[in-house]
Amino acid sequence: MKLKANYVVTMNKSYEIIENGEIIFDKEIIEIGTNLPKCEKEIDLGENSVIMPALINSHTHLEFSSNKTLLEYGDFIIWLNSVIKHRETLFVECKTECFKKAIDEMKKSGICAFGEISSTGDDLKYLKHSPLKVAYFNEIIGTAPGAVDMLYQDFLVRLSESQALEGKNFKTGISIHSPYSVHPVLMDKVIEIAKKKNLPIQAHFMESKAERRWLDEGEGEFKLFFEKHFKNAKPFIKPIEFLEKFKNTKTTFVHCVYANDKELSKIKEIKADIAHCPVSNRLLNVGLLDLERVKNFSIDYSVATDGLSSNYSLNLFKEIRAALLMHIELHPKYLAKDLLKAVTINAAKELGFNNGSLEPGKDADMVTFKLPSKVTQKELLPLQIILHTNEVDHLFINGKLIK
């Protein structure tokens, strides 16, 4: 099949944008360029049309998708207490239709793949039928020393159940919730599995000032939080010691708003990535990741929506538009290019899928849509895409049109 568009945004290493471009594909991309050979089926997408790689939402918590107005925003610890209070209610209320709505919203906004953090495994029965590609991260959480063995055995069962679904469209990973919420012995056990099985890892890191102070000093709001909920009054691990554990793994650290230069240097050293969730960070009022600083350390980053426990939408175009408007110190023209990379090729690398760019041999995971009018300056195309796109006209996954 061949598609023709006014603009083909490849997201390849040279960030090539092909005007009046064409793409020939089956399950994978066969050829891309201009004046390509004739095909039996050809579609000209018309004026102001764009073809680009389908988007990838690298970090989500779909278990919380029933939340609308129940949880409290504006302060990280207040929000966290509300999550603990309402967690079971939200999980019970999110059944088949809830997951379907979440996936439909992502699908309409051109998302072909997402990383799902699963704390219970209950979502597996819904997500195994997902029309989108899934990177399924089995999460481990728990600090009580006496519960390590029980938590580990439960984790092994969940991991085995998800690995039974492994295939081209479903990958399995591991999630260490955070340095403050997982016992180091438990961390070591599951990280060792990730190393042996070459599984991707995600871990929340330095999301809030409260986490920063707790891990550095053992004081502050988290001290009160742990005394209230878990009777644990001191941190188990220092931040650098935590990061060291992820050597020789494929890890993405989520948030990193309060990561210091020493920690960013360590993240770079172990060749990890960062997932940036700007709307979530804003609603929890924790601050904003310094993207220029991250770039200066040559760390790749993705942009993700997080879950509906700390967002109002799973639409990635809305997310990167929010990022564009929040990062006021960065030039919008250049930031726009980085943000499109963050939800395509960078996110594909984090999740381990063979997509994220339009190049021969890559999976034919693509979206098409139209801009409201012609873009006269090609270098402004990424910015105009972010400003004017909410939903796509067509979503292809492995060359198949997803309806």
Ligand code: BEZ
Contents of the next structure:
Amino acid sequence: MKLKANYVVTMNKSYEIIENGEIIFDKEIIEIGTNLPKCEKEIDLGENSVIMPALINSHTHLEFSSNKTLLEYGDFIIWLNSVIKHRETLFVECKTECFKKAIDEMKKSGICAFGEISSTGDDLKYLKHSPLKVAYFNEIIGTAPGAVDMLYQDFLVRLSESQALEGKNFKTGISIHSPYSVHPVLMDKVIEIAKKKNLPIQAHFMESKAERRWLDEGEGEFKLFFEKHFKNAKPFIKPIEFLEKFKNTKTTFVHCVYANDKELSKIKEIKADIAHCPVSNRLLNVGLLDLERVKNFSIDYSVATDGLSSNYSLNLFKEIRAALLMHIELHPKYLAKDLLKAVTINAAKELGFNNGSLEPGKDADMVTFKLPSKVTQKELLPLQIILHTNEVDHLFINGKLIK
Ligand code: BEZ
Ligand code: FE2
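The form predicted together with benzoic acid, contrasted with the form predicted alone above:
First the chain shown before, then all remaining chains and molecules of the complex.
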């Protein structure tokens, strides 16, 4: 089949945007360019149309999708306490309809794949039928030394149940919740498995000032938090030691708002990525990741919504529009280009899918939509796309029309 549009945004290495471009594909992309050979089935998408790679939401927690107004925003520790208080209720309330709604919202906004952090494995029965591609990160969380064995056994069961679904549209990975919430013995065991099986990893890292203070000094709001919930008084690990553990793995560190230069340099050295979740960070009032610094360290980043536990929407166009408006230190024209990369090619690399750019041999995972009127300056196209797009007209996954 062949599609033709005013603009084909390839997201290839040279960020090529083809005017009056065409793309021939079946399950994979076959050819891309202008004046391509005739095909039996051809669609010209018309005035102001755009084709680009479908979006990829690198980091979500769909198991929290029943949250709307329950959790407390405005302060990280207050929020975390509210998560602990309401976690079970929210999980019980999120069943078939709730997962379907979450996936539908992503589908409408042109998302073809997402990274799911699963803490219980209960979401697997819903996600195995997902029309979108899933990178399923089995999460380990828990600091109590006496619970290590039980938590590890539970993790192994969840990992093996998810690995049974492994395929082109379903990838498995592991997630270490954070440096403050996982016993180092558990970290080591689980990272070892990821290394052996070559699984991608995600870990929350330096999300709040409270985390910074707790890990550096064993003081601050987290001290009270740990005394209240877990009765342990000391952090287990220094941030840099934590990062060291991920050497020779394929890891994405989520948030990194309070990561210092030494840590960013380590993240670069071990070839890890960062997932940036600006709306979540704003709602929990933890500040804003310094993207210019991330760029200066040449660290690749994706942008993700995080879960509905700390966002009002799973729409990635809304997320990158928020990012565009929040990062006032960066020029909108160049930031827009980077943000489109963040939700396509960079996120694909993090999750391990063969998509994220329109190039021969890549999966035909792409979206089409129309801009409201003509774009006079081609270099402003990424910015105009982010400003004017909320939903897509078509979503193709492996060349099949999904929306
Ligand atoms: C724990 O299970 O030990 C834990 C969970 C959340 C934050 C910190 C610790
Ligand atoms: Fe998260």
